[in-house]
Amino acid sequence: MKRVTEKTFSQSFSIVGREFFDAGKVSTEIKTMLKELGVDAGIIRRIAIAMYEAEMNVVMYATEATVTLELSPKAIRIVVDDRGPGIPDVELAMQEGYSTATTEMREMGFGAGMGLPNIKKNADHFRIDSVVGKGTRLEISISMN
């Protein structure tokens, strides 16, 4: 799905659970599409990490989601809406260091609660909403100055 409006680039991805050898593949595929369009390299890194942590996240933990990027002259805003378990205690979830993953999730490198503290970190506006069995909705976004 893509959408050109005369001022916002929009468009969507979706991630699959479990899915860990194609885990990377939307942060990826986003990071290389806003070099194309000549965004500044920091700004991308910062986004890049946040998307990367998010899709890991939703790699690890959650069935599916969908990624909503949007782009004005003035911001990159990210949406990872998942169907998933949801967090039972986000300020506990937010904690660096604090973390539920199993071992097949750190031998990947990832699940040591650094995940949201970090993508919170690279993002100048954070918003998290979770509701335990339905899952969780992440909003980030970066300004362009």
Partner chain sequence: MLLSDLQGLLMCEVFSGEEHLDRPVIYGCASDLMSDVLAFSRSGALLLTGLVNVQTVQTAYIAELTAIVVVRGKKPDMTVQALALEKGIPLLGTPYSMYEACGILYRAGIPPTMERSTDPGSTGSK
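Please show me the structure of the same protein in the form predicted alone, now that we have looked at it in the form predicted together with its partner chain.
Below you will find a single chain and nothing else.
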């Protein structure tokens, strides 16, 4: 059987840290794009949730990030590569309810400690790599089947 390795579609986006006014812009753009491409509504919902949570983590904690969206006949893959403080204890950060949000972030309604767990819940494949002082890379993919 021939394996399909070609990407059908790829696009990059930028997120700027601490820009709360623009928070959610990239996830909305991706959601709209997937709708226009005719992707199943259930898959779009999972991508939108995962992407919004990832975007908010960048806005809250990182300086900036590059998001790469890859769409193939088999899967949607999103890579969020940020420049920021990194996560000292990824295992702890993956626990529901754990948060390092500031008082200011909590007053804006963020920081419930559900971001990374929600990303993992909505992904078929989830990988996180973080280096303290450099940043964090999330790889999220959802099967098209």
